[in-house]
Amino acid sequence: MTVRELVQKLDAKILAGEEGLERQIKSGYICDLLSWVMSHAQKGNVWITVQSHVNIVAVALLTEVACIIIPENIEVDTLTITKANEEGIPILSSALNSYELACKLKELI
């Protein structure tokens, strides 16, 4: 599945990185411990976390994250979205929560 396919299938909305919405995913990772998540996260992960700061584009350029989502309509930092739409990293917003989104996603993938 491609990240642009579950957009469709979560009803998400694409905040930023839409040249990316043709990685293929592999699986799901949550977690909001970014240290943690750059040791633990792999390639094709969709990695869901409430976090919303710039480091979040930069930790998912090191673990090659498929994209990111932003749970409960979480606003995102503008510096953020600019700074994912220069790395060509999606980053996706529902209105779940984590726990909905991960049970949703284990339906999906």
Given for the second form:
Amino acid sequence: MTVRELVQKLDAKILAGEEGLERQIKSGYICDLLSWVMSHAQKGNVWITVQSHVNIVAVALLTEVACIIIPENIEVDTLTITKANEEGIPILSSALNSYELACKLKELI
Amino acid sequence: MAEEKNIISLQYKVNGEDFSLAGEASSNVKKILKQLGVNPEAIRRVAIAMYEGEINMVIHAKGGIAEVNITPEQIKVLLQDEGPGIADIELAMQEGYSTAPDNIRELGFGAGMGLPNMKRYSDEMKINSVVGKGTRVELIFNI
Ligand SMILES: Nc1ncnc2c1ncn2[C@@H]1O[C@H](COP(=O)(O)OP(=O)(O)O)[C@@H](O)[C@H]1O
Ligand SMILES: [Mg+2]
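Previous: the form predicted alone; requested now: the form predicted in complex with its partner chain:
Below: every chain and molecule of the assembly, starting with the one above.
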């Protein structure tokens, strides 16, 4: 499944990174500790995190996750959005919490 | 001379003021290694370790210099700063040990996994540090 298809299925909002919407999704990863994510998230993962500052873009870039989902409608810094657009990293926003998102992901991928 | 032809040297100034730029150097190195066709697993190891080193210079030492030397056999990453230095390196190397302040932890840093990860993902790691003078970390990756 592509990030674009996931957006539709989750009824999520695209905040940034339109360029990366055709990326293929492979499983998911949930964590807010960036060192932990750096060493455990895998290429193609959907990364769910409540962190919304700009450094998440570098982590996403280095781990090659397919996209970032910010749960619970948490507001995302404009700097993060600008940077994610530059790098083509999709950032999605959802009203669901991380648990609810994980349950949906399980059904979908 | 013949050998020098095969060396690619990169240098980055890691800005200590602008937290938002942290990760730029490692992202750039990653792109270059990809272009060079280095195997993905080695790229991943270099990227993770160098990112941690970069972040350390930003959050603990107000920035520094990152140097990367690439040969067909080996990637060497040198991180140097003129920050406060590390008093007890053995302690700093322990998983979970961190002196990062709360405001940094809230951002998801300061888990005390940086130095241990750098050791885990490199083939060789050397740290030299003098309190009040700065820190030098050398990472070697065999590819
Ligand atoms: N470049 C550096 N300059 C000064 N102190 C450092 C540096 N790198 C690491 N340290 C010290 O070592 C500790 C452990 O580092 P690390 O394992 O990366 O964990 P963290 O960065 O999450 O605190 C830091 O909290 C800090 O006290
Ligand atoms: Mg660290």
